[in-house]
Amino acid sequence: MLHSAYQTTTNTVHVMEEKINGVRFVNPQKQYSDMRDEILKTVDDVFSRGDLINRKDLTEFEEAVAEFVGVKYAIGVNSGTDALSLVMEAAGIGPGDEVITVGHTFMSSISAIYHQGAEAVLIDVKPDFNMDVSQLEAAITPKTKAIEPVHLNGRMSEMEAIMKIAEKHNLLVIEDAAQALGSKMQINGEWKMAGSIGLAGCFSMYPFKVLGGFGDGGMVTTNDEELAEGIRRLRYNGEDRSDRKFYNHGYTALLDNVQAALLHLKLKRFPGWLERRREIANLYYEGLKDLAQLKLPHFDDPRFYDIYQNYVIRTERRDELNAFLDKNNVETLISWALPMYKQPVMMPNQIHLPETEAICNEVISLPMFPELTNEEAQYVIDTIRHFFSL
């Protein structure tokens, strides 16, 4: 562990030699102070050519995520639910249709479906926050037409499963890897990224996802032609660029050429931040393993590459260790303190899921990013350490 050196006071942590005052959740302004002069060439090189719309740096980053998820398309849309919806709709999902996926999730996963005109059909998560496989079977009935496994906190659901019952009941699948850019599994011994596995995969680039943007996007990564045709014409109002026909009445939900720029231009450091939060986890993990009232987000799984999208701990005193975090100025994140099923858009159901429950009642995110330093993270968790010894 690293060295630190604090003064305890029953409420407060205060630093002697570090000289930390406090731990942002995220510092989008560090990773812009590093990569300014590249950020504002990028910009100034896309403004100057007045390329603002659909021109050759979406295209390039397009390629560039397709060769890194290892898929042979990648189509670029503005943001990670209309990743979902535009996929369901170009898959031909439908009123009357059911789509599985999981409780504990964010509402866009669900919505997409919704938008549809389909029906979601919830089931319950493992202690990983994954989908739990042993309950997807009892879930299919002749109305379900696709499963959405969702890849929380960039680790991957169990996909080798999924796609082993997804073809055995003639199923779609369709990957909500929007925490999940950069995870891989082992299948048959070969690996396998988010993404490239199902039908196709859905990534958000929200600013503050593992490859964030300057404002909201997202991207589908397929195998299938059909499919990535279909989702760009719907992204482009309907309308095949190539012979300027309109086929489909779409929407306006195209990835800005200028945030594809700055995007690609992150994609060439993106393996680097990737280690870098796994190195942050191994720092987390073992400044805090011996506490036994925590529940850490290690898997004893060598078939997965977690890449930390979120940083979860559970604890059954979750509230009071979030105030005392919040209190010594550690930000923190609760995603999400009720289940969406019991949100008012969801309401009146008789959903019941117990897992997701538990999880709703302890989970707590703390700081992640790849500019989060060693003395930052060792101040979060010699906070941590000073809540669970009064």
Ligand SMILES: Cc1ncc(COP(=O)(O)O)c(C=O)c1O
Given for the second form:
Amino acid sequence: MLHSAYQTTTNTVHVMEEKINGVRFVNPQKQYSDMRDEILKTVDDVFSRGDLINRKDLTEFEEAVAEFVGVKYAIGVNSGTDALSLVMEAAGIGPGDEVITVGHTFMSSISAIYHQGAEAVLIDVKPDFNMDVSQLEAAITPKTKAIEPVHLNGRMSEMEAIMKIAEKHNLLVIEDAAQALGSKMQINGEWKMAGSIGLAGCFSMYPFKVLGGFGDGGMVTTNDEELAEGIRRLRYNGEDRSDRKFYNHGYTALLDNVQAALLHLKLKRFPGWLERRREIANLYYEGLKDLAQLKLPHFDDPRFYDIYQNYVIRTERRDELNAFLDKNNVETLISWALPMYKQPVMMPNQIHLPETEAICNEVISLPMFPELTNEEAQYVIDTIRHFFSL
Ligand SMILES: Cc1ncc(COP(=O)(O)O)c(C=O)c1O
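Since the one above is the form predicted on its own, can you give the form predicted together with the named molecule too?
Next comes the full complex, and the chain you just saw is listed first.
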């Protein structure tokens, strides 16, 4: 099949003839070739200045992220996992405390709680993959210290309801926004970004996240000055850089200066990339919506602006579909086939969360990245339609 490659990143359409014989799940080479000159110039500039650790590129990127998310402070860290752990530690979560989060999430959301010596209490999700708020109050005990909603796949959790419950029970809210930079929702008629509502937002800048670096990275966002100070110290081995005194036993967990410079470069194109993700999501929707055996991730609620970190479809014939796509060179990902609470590190336990378990049996993520061409998306659609017509 011949196709014309569509590149939104430059606001122009480049047409080139190319044979489609498969579609990658992600394709970092495409983005690199598109931005190569700027990337190499940025790296050269940073290295020529010798600015490797905790220099102006980090501060400038932090200011840009704070402005983008709509908060006072952003603190660059090593990873999304560190973002969660450092927020929990700085917020004083420790042994004897419970933190409520969801069963359907990446292990990090849960590990960050156990790293504090606290207990994770897992509740189920709704069909939109996010916290089922109707189960939240029943999970609160006298030991509960915080709620950790996870904004999965680039869609925000029901933050208005979560904040109301948190206020009623005097609980902290820590947003796991690892998959949700740029997603937003309307609360009382006002658009609020992921990471701007709870005590803190924790982002991952792992290469395949919506805003991904060239290695691991993460960011904390908050309006709380004391928390921001605490995280700045913890990420720097406990040292307060203004008086050079050590106030904690901390970690080496800074976001590298060169990564910050490169992420800042990408941030300038980021709004366009989010729009392109939404365009691709619409192509998938239009191409697949009539297939009765599929559930698509469009939840028809105008309060939410989803940015499709992942495009996750559901079908009871998931394993067969996965094999068929594989045979036809469409790369996919299954996140996750086994609930985290059934992983060895979490065993034994009596946890049973029906929606999480149904999701784990049914989900498959389709290729989704801003440089994906319309023709590649069509190839994915055609392959899926072919499978269901057999
Ligand atoms: C929901 C969620 N939380 C936390 C993380 C951890 O982020 P990182 O990989 O940057 O440590 C991830 C990353 O995959 C994630 O998807």
